[in-house]
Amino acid sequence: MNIFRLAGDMTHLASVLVLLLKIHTIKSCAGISLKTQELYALVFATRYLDIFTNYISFYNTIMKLIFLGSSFSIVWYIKRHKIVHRSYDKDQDTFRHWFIVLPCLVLALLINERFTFKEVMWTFSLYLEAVAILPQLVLLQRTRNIDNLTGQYVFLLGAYRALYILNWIYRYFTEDHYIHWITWIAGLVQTLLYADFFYYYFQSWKNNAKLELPA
């Protein structure tokens, strides 16, 4: 554990809390892509298959449980909660997200560190997480009406991955034989997908204006 890893984890946790805050207090999921949330639920479900068989630390187990529980609860709220579901913009959230699942699975089968079920699923979760934000970004571009909590949620998600890149750089220079090309490339792709959003987010903050993405 180092400061960059801890900051990344806390930023990731903050993004989840911001989204849950919006859903629980405002009873709204406006501007939130169900498609992205379903992909994240699949990411955590396939990444943490070892949660009850491979104990690393109390901290690690708690974080796994939080991300698993929160991702599936968010999907449930958007799909099933009587009040929250009314604010879901199904007509705009039309990204065919399942079409990116199969290529990620095929890539994981072809390019992995070890050809075992858990290792392939873990690699698949990395590839899928790299592109899971796409439906959310497309939805924000279509609606162009981004409230503060939604903007903060997406910003924190991107910041979490950027901090993890700093964590990898730090570990590369401080640990022997720390090389994980699959993790690094997937993380870099994921961060680059946020680049456009980051630009407009900082512009809106700098000019004290409402955040809007170009169509």
Contents of the next structure:
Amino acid sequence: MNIFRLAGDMTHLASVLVLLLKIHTIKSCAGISLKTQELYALVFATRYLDIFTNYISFYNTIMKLIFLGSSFSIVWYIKRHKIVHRSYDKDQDTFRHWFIVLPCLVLALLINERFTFKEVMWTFSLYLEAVAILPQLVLLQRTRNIDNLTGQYVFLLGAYRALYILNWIYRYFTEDHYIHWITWIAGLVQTLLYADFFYYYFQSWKNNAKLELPA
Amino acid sequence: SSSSVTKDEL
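The form predicted in complex with the partner chain is what I want next, because the block you gave corresponds to the form predicted on its own; please supply it.
Let us now look at the entire complex, which starts with that chain.
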């Protein structure tokens, strides 16, 4: 494991912790898209189908369990926790799941490395992860007051993707394995979706101003 | 498996 991969995983973990902090401690999910959180739960459920059959390392198993457990508990909190649920911006969070899930499923059935159930599900999870942030970005654009934790959460998620790209570049030059088009293109698309957000995030940081995305 | 390399990632 190289430093970019570890840093990527740690920023991913930090993003989840920031979100859990907001939800669990402040008891608020204002500005957080339930749609995106549900899509992430689906991403991890379909990607880690082999969690108990394909052992890679203690680290991998623990991290998979953390991402699975946290994503489903975040969804539960927003939907079922009395106080947290009250802060959910339901009327603003209007993105339709199916517009995202169906194209990803069709694409995974058409473009995959092997046509088996597990492989298609794994590929589907890659495509889905690439676009799962869209409802969250739409909600951010509609939110007038983006609080610090929400901004940091999205920033950390974007940073995790950018670091994974550096990890692939590093691995490409240091390990002799072939090219992983599906993983790379999906990952690149995912990272590009954050470009606009990054721009305004750094602007607000530089000017010491509140983060606001233009509509 | 053809894609085992990327499957060691999260």
